[in-house]
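Below sits a lone chain in C-alpha cells, taken as the form predicted alone.
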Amino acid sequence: MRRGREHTPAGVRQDGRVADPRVPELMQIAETIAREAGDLVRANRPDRVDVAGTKSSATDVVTAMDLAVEELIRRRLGELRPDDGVLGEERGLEPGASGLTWVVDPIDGTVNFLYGLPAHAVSVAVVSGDPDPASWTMLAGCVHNIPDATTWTAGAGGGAWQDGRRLPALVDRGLDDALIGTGFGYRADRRRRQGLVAAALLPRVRDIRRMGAASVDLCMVASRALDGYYERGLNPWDMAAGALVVIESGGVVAGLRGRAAGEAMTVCGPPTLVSELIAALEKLDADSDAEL
C-alpha cells in the first residue's frame, strides 16, 4: 500500500510558505512516473535478463528493459508535460520550450538488475536551466528502488521524503566514524585508479560500501544508511534526483577543488563530513585518472 505523506505537504516549507509554486505538481509527476516505471519492470522482468548492447565498454551494459522503461517515461512526460525537455540515459537530450528539463535514468544499476541484485532504481528529476550539474537548478525528483519499491522524493525547499515519511536532518560526524559509499566506472584504467583511491581511503573511515546504483547511494545517505558517499564519473541522470534528496535532508553535494558536483567527482553527506572527505580525496587526486 502506498502511504500518504505525513504532516507537511510536498513542496511546502515547515513555516507553511510554498518554495516554488511548481514544486508540488512536479514532485507528484516525478513520483507517479517513477512508480509506473517500477511497476513495468517488476511485472515484466524475465527469469533471464540478456544484454541488449553495450556503451562505453563491454561492462557498460544496456538491456531491453532499460530501453522500454525510458520509452514509457518519455511517453508519460509527453502526456503530462509536453513543453518540457527530456534528458535520458539511453536516448540523450530532446530539448523543450518551457525552460524545464526532465533528467531520467530508466534503470540505475543495470548490472544489479541483470544479476538480480537488490539495488537498482528508476530516477526521475526535473531541473530548470541547462541540464548540467554545474549550472542547473533542481526542482523536484524521485528515486524508486525497483525490487522493494522504496521511494524517495524531494522538492526544492519542500524537504525530502521516504515512503511518505519526511526525512529528518542529517547528523554530522567525522570521517573516522563514517560508513562511506562509493562506486566504480566501466573503463578498466579508471576502475584501477578508483580501486587505489578506495584502498588509500579505507584506513581513514569506518568502512566502505559499493552498492552499484548511484541514485540509491545518494538516497541512502539521506536516510542515514550511509554517512557519506563519493564517486567519480557520474552523469547528470545518475545524480539529479538523489542529489536533491540529500540537499533537502540537510546535506551537501559538491565536487573537489571548489567545483560543483559532476563527472569529475561527486561527494555528499552532512557538511563537516563532506569537508573532511573532500580534503582526503583532494590529497589523493581522486578526480584524476593518473596513477597514484
Given for the second form:
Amino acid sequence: MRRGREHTPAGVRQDGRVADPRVPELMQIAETIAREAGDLVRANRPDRVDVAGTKSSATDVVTAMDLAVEELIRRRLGELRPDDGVLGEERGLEPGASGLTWVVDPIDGTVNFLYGLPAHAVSVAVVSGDPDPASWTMLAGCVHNIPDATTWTAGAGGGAWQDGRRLPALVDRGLDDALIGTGFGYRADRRRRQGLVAAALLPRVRDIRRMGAASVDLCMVASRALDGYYERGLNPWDMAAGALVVIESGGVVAGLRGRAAGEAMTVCGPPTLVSELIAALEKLDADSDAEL
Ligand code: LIP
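Output the form predicted together with ligand LIP next; the form predicted alone has already been displayed.
After this comes the whole thing, all chains and molecules, with the earlier chain placed first.
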C-alpha cells in the first residue's frame, strides 16, 4: 500500500507489467464470489432485518445475513482456493498454506443494510503476506454494492474497473475544492473526537459526505464521486479491496506521519490532495481519541 510517496504499487514491476501472473484469475474469483454473495442478500433480504448480535458497542450490529454471507464466501473460497487463508469480519482468521489470504467483509455498511440505505457492499480481496495493511501485498479485489450491483474490481498492475469499464486516472485538486468522504466509529469517545475533526475540516473543504461503508467510500474516490476520503478505525476487511481499487486508479492510500494506512487512519485520493489532507489531519491529531 502506498504511503504518501511515489513508488510502484504493490505487486507491479517497475516496467508497469503485472508482477504476479495469478492476478487475472484472482480478480475473476473475487468478482464471482462477491456477485454470488450479493445475489444471496438480494434474494433473501427480509422485510424486517433483525439484529443477531452486537460487537464493540450496542450500535455495532451483526445480522444473520452477515453471518450467512460470510459462510457462503468461505465455502466458495474453500472450493476454488482451498490452500488459501481467509480473514473475515465475522469469523476472524483461518490461516492457509499458500501464502495468500482472502480478506472479506460480508456486508460492509451493516447499519445501512439494517436501515435499507443504498451504500452497503460485499468486499472480497486477496493479499500475499500477513493480512496486515502495514505489510500486505494486495493482489486483487472486488467491491460489489448490493442494492444496485455496482461492481468495482482491481488487480495489482491490472488497473481498476467499474462495471467492466476501466477507470481513468484520478485528477488532482486542492483541499478547499474537494468533496471529502469520512466515517465514524461505534464508540462514543472516538465519535466525539471524530466529530471535532470533521467540524474543523468542514470550513476548509468543498463539503463532507458520510456514506456508511468504507469499501464504497474508497471506490467512490476511484470513480471520482468523491475527491478524497479519510477515516480512523478501519479494519483490514473494510479497506482491503477498496484500497487496491484506489491505487490502481492512480490514487494514494496512506496513513498519517509516514505510516501505512490502517486502523489508526486511512487517507486516500490523488497525491496532492492526500498530502494536503494528511497535513490537516496531522495538525488535528486525528489519529488520536484523546479529549482535546
Ligand atoms: C463500517 C465501515 C464504515 C464505518 C462504520 C462501520 P461495518 O463497517 O465500512 O466506514 O464508518 O462505522 O465500521 O461495521 O458496516 O462492516
